[in-house]
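The chain that follows stands alone, in the form predicted alone, written as structure tokens.
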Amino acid sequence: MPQLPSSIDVLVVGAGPAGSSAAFWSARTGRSVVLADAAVFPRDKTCGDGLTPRAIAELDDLGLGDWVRSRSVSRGIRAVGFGREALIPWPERHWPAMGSVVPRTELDARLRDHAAEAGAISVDGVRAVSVVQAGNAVTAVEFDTPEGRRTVRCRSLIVADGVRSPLGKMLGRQWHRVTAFGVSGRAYIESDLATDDWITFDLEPRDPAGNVLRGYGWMFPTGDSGLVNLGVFLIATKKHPVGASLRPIVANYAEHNRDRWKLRGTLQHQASALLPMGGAVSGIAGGNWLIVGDAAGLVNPLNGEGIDYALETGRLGAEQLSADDLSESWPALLRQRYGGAYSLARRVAPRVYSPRVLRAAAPRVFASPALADRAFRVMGNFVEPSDRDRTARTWRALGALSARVDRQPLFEPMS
């Protein structure tokens, strides 16, 4: 296994998504890159394991096109609730009209060591415990290794360590719970529906008493392993939080839909996690380091989907090393880049799921093809600049300003 140097150009703590993608596009450029994790690899990640087309396109750019596209291969999502089904394809615009459903044991591994095909050092069972650090810049990281405490100097460093971001709160990150933020539990069973290729939204979730809860069930079929990934994605704030344990929720949901799914067997795996979402963190930058991923909150509101942007904004990061100070560069691009959406998204996401709204539009919208695209295509935040479309336009329009009276600004930088 490899060891820590002592000394490297760019050291990037944390490697699931975000972290690999900036430690494979930091090699690239010639840098000698260190990717450090925590846990022993392969590891498990509390997950729905879907990919959408922006993780597909950012996997393509990767060289990993052909590889996600031998796991399994999703056509669009299959949207129920309320007495309704509809079957959304992929939008066809700037992205391939295509998704994925990979197990994260799977995914990290593959994009871990495809960071150390490209040339970075990739060394796992080490954990960060302290930064050394001369004014905003770091100038080191301490960590605990099985041979003992070793100190690896860098001249940039990627924090990529996940929800809890341990590295990222040392250096002054805090999330703040006043906006809109996930609850998520997952489990693994075998069904019948392993290599459908649609994957499953349910926008009428129930709690063991029967109860519609704000937010919606999936069902990701992962192919020929005969196991599909279920859950539930609860939306939450300080004022109201989800009050229940996970486990159980994710039990009932299992076995109301045992015949529906065509499920076997017993629950695998179950897991369960909060999600900071929609850039609702501070201190996200200094000097010479950034926070990318999950640990900046870089997640969907409307859908708790993630990976597309850990991918993106690992490439993002890798791009903004040559800048003469973060602190304020990266904050800015997050929100010229996600900004909008993601205020209105955490603003409009407690509305949409209320079991009283969908029980009125769902019915509405899955009747009709043109209203579930655009329901769905902004909820996926499948919007780009260059879209001049009435969906696009209009929603760019509400995002810009909801984001200028915001309470908690996005990705505010530390004071």
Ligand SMILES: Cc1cc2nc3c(=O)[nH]c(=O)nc-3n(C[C@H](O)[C@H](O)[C@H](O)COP(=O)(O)OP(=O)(O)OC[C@H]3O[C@@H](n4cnc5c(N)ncnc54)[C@H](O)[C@@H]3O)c2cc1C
Contents of the next structure:
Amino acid sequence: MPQLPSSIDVLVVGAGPAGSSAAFWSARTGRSVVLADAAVFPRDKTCGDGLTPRAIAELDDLGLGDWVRSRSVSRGIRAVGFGREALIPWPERHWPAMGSVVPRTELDARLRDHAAEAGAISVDGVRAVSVVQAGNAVTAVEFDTPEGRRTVRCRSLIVADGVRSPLGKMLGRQWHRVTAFGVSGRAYIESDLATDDWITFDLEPRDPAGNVLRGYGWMFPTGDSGLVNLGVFLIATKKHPVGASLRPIVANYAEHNRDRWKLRGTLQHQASALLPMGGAVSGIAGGNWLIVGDAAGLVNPLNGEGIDYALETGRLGAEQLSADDLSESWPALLRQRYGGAYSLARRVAPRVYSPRVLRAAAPRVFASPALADRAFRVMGNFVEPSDRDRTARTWRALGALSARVDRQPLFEPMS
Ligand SMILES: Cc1cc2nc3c(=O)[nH]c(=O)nc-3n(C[C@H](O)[C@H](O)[C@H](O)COP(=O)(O)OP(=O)(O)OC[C@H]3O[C@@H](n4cnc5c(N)ncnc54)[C@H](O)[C@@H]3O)c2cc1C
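Would you generate the structure of this protein in the form predicted in complex with the ligand, following the form predicted alone above?
Zooming out: every chain and molecule, the one shown earlier first.
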């Protein structure tokens, strides 16, 4: 069992996708790296387990492409709702035209082992409880460990401690819930269709009373395990909270789909969590430290996915370790890369998922493969700066405008 050393070049706290990616890429630079997590692995993480092409591209770069393809492969999405259904393949642009579904217990353990194989010292069961700072830099982090309190001095710190970000909070990170955030619940259940190679989004999720909710339901087949991961993602803001318990909503969604999805038995591992979305955070970097993944609000407000951004920002964060002062440069890099798309997405998400809007738009969009492809492309943030087509240019222009007039700036530096 690796132990925490007293001193290290790069300390990464949190071994989800963001932390393991950061630790892998940091170790590749030849620095000494510790990857520390409070949980003991393998551990579960409340999630839909869906991997988009953006995530597959990162796994390919990490050298885990063959591994993920051996788990499960999805060809695209099946959108259902309002009496319609459409199959929309993953886009064939920039990223591999495939997705996957891998339970997080498995994915996160594999990523963490992979970082260790690259040279990171992976230590689990150790909780970061305080920081030692000198000016705007962090000089050490204190951990509660089974052997008692331990201090690890570090040259650089990468904080990847997830949605609640306890360490981030100690450093001044704040999550501003004035823009759209997600409230989401999931469960596993046995299904005869667990090897279906499309992931399903249901745009008409309902509460037990039959009211259509602002969000979507999903059905993600995990492959040979015989299980599907199902759940409901709802959009909320401080002004319009969800105000209902997710448990009965997820149970109702499962019952509603029991026959169609050939579900068997009862729901397993039911759990729910919040999703910080669209960069609605401030205070995500200091002199020698930066925050990545969920803790930095890196979740797409139009679909609630964040594994890809966790992997991407883990890599980008590791690339910034030589910078003299990260306090301005890290938020600026995130704004430049994600700012426009996130700003626009968090502005339009509550409207897009309005049942009234969907009831009017879904039949038209589902009936036209070109329209469905365009809608799917922007919802999944499959637009790159090099794309010159009309959809990409319009999306980028609206994104830039949205970011300029945002009342809640994205990735605001520490005030
Ligand atoms: C219900 C639900 C469904 C979702 N479905 C999808 C999906 O299908 N696809 C998708 O792409 N995204 C999905 N997401 C979002 C996705 O789960 C997150 O974006 C992703 O997990 C972010 O990874 P991360 O590494 O930033 O954080 P996490 O995966 O949360 O990892 C954070 C780690 O930090 C550790 N930690 C916390 N505090 C401390 C501490 N003080 N000391 C040491 N360690 C600490 C935790 O133990 C944990 O291991 C979903 C989210 C929810 C809630």
